[in-house]
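In the form predicted on its own, a lone chain appears below as C-alpha cells.
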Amino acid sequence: MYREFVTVLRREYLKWVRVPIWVASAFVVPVLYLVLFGQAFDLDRLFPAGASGSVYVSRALLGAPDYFSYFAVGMVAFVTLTASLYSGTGVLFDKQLGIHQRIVATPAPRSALFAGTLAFRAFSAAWPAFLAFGVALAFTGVPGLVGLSVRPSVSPLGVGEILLAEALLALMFTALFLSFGYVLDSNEAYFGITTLLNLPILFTSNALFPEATMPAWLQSVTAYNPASLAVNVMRENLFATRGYPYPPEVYLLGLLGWAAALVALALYLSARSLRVR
C-alpha cells in the first residue's frame, strides 16, 4: 500500500507543478484579501474613540489587539476552505478523460488511491493558509499597513495546537469536497454543490466577523462550526486568552470529531466510484 500511496502523491504533485498559474493563484489570492479587504474593512474605526471604545473592541475581538489581527487569523480558515473547494475537480477531469477508470482497474488498494489524493490535496489547501499568516505578520514592518500583532511569546504547545488545528481543518474540508468529485459526474453539479456550501460554512463561522455582532441564534450555530473551532484554537494561543468559554484543547477535540465524521463520510461516498465496474 505504501508504494501505491507514494505513486498517487507523486502524480498529484506533478499535476500541480505543471500548472504554474494554479500555484501562483494560491499565493496571490490570500495576499490580495489581506491587502484589499483586510486593510480597507477596519472595524476599529466604527467603535467610539477613547478608553470605553478600547474596552468594547477588546471584548468583541476576544483579546485580539485590533480587527486586522482578528481578521488575519480568520483568513487561515477562509483560505483553507476556499482552496479545498477545488479538491474534487481533478477526479472529475480524470473521469471525463477516461483516466479514472484505468486507475480504478489497477490492483492498487482502494485506500491508497483515496488516501494519496486526499493527503496531497489537503497539503495544497493548507499551505496558502500559512502563507497568509506569514504575510500578515510581515505587514507589521510595512509603512502604511496594519499588520498581525500577536503576544510576545507563544509556547511550543501553542504552536503545535495551531498546526494541528489547521491540519485537521484542511483534512476535513478536502475529504468532503474530494468525495463530491468521486460521486458526481458533471462539472455543473460539482460547482453548484460546492458553491452552495461555501458561503454558509464561511458566514456561520467567526472567521471574519466577531460573534458579538451576530444575533443569538447565529451565535449558537457559530459555536459548532468547524471553522470557528479551528480559529478559536489559533486566537487563544496567539492573543491574550479572554472571553473564550473553553480552552484550546476542547476546541481541538471538537475538530477531531468533525474530521473523523467528514473523512468517514468521504470514504463512504467515494467507495462506489473506486470499485472496479
Contents of the next structure:
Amino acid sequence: MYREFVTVLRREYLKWVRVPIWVASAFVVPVLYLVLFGQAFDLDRLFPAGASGSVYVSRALLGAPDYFSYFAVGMVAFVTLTASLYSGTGVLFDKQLGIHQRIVATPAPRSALFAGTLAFRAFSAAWPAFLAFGVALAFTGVPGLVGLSVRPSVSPLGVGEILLAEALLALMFTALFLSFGYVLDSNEAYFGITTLLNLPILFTSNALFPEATMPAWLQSVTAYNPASLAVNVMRENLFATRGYPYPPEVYLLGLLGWAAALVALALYLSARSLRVR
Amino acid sequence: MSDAIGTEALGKTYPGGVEAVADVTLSVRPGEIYGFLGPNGAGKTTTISMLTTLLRPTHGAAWVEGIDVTLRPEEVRRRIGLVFQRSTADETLTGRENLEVAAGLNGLSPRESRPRIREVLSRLDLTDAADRKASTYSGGMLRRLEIAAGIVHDPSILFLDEPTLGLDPQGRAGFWEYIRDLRGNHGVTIFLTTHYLEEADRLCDRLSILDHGKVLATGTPSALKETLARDAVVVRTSDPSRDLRPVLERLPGVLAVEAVPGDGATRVEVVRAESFVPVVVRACDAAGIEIASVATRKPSLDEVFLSMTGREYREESEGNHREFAAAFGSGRHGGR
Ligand SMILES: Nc1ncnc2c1ncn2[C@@H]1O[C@H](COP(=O)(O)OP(=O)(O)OP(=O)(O)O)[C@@H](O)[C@H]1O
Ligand SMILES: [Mg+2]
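Swap state to the form predicted together with its partner chain from the form predicted on its own:
Okay, now the whole complex, with that chain kicking things off.
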C-alpha cells in the first residue's frame, strides 16, 4: 500500500517537474495577479480620505485594513482554484495513452492509486497559494507597492486554522477536478467544463469583493461557496475583524463538509474508472 | 487445476453486439510457450484482456494458476506480467523511470527493483538509452521498453500481445532468446499472440489458430503442419507449354496435381516430398520429358492457416507471402 502510494506520488512529481511551463506558471500567476490587479484596483482610492464612502468601504471589508489586504487573502483562494483546474488532466491523458490499462493490470491497491494522485495534486494546488500569500506580505517592504498587512498577534491556533482551511480548500477543488478527469474521455469536454466553472466559482465567492456590495440573492450563494468559507477562516484570523456572524471554526466545519463530500465522490469515480467492464 | 492458464468456452461480446471472441477453450501447461496465432480482428487482444482481468468475459470462464479471473482478479494480477500491443510507456519519463513505476505498482521496493531493472534493461538492449526520456525512443526501443515493463517484476506468467511487432530481425532474435531463457531458467509460462508465422513456428511449444473469435486448431507447430498440410514437389520442365498433369496424376502416392499459373511449373501434393523426387524423375524420363528443376516444399504454417480458414495469411513481411502465393498458385484458392 505504502510503496504503491509513494510510486504514484513520485510519478506525479516527475511528470510535473518535466513540464517547466506548469512550474513557472505556478510561480508567476499569483505574482501577476497581485501586481497587476491588486495594485491597480483599490476601492479606498475611489474616495477622498475621510469621505463617507471610505467609511462604508472600510465597514464592508469587515476589518481588513485596506482593500489590498482584503483582496490578497481572497487571492489565496483564487490561486488554489486556478492551480487545481488541471488536476484531472493526468488521469485523462493516462486513459488516452493506454497507461491507465497498465495501471489497472497491476495488483496495486486502488485506494493507493487514488490517494497518491489526490495527495500530489492537492499539494501542488496548495503551495502556489502560500507563495501568493508570502509575496503579498513581502510587498509591504517594497516602496511604491501596497502590501498585505495583518494583525501582529495572530495566535498559533489561528495559524493552524488558516493552514487547515487552505489544505481543505486545495483538497476539495482537486477532488472536484479529478472527478471530471475520471468521468470524461475527451480533452475538449474537460477543458470546456473547467473553463465554465472557474469564473462562476470565483465570482460567487467573497474572494474579490465584499459580500456587502452584492445583491441579496448572490449573498445567499456566496455564504456557502467553499472559497468564501476558506477566505472567512483566514480573514477572521488575520485581521482585527468585526461583523462576521460566526467564529472561524464554523466556516472550517463547512469546508470540511465540502472536502469530505467531494473526496468521497472522487474516490467513487476513481474506483469506477478502474473497474473492469 | 494444474494448468497455468485455462479457459472454458470463453467469449466476449462487446456492447453494440460485436462478438469478438466466440468460443475459446484452451489449456496452457506451466512452463510452456503458448502461441495465439490469428489475423487482424481475430480476437487475440480481447482474449488476452480477459485473461489478464482487463475485460470481463460475457460467457465462459478463465483461470490463471487455478484462480478465476473474474472472481479474484487481484490475485491473478499478482501473478502475471503483461506486454500490451500498444505502447503504454509514459513518454515524459525516462526508460528507467518507467520501469521503476511499473515495479513500484507491482509492490517491489526500490531495493528489490534496482538490480531487476538493470538486468532487464541490459537484456533488452536499452542500457544506453535508459536515462533518456521515452519520447526520444525509436519504435523498436519503445517496444522493448514495453516488454521490459511487463517483465520487470518477475511474474510467473507472462502475457505478450504481439511483442515483436515492429522489431527488426536482430531485435526479434534477441527477444526470442530472452523468452526461451525466461522459460528455461526461470520457469515462466508464456502466452503470446503473434502475426508472424515464423515466430509461432520457431518460438512456441504449442499454439492455437484463432479466426473470427474461434479456435480452429491447437497443437505443436509440427503436429499442426503434419495433420493439416501436405508436402509438395514442384516440377519445372524445359518446355513450359508441356502439360505434365497426365503423366504425374497416375503416379503412386500422388494426392493432387495442379499447374502453377503463369509459371509453367506443376505442383504435386504427396505424403513425403523427398522420396517422391526420384519417382518424378524416372517418370519424366520414361515419358521423354526433360526436367529443368525439381523442388520440394515442406508444409508451413501459412499452409496450415490457409487450409483451416480458406484464406491466405495476411502478414506484414510480404516476402514469405509472395513466395507462398507463387508456389501455390490460384488453382485451389483462386481469386485471392
Ligand atoms: N471496445 C470494443 N468495442 C467493440 N468492438 C471491439 C472493441 N475492441 C475490439 N473490438 C472488435 O473485436 C474484434 C476483435 O478485436 P481484437 O482487438 O481482439 O483483435 P486482434 O486479434 O487483437 O486483432 P489485431 O491483430 O488487429 O490486434 C474486432 O472485430 C474489433 O473490431
Ligand atoms: Mg490485437
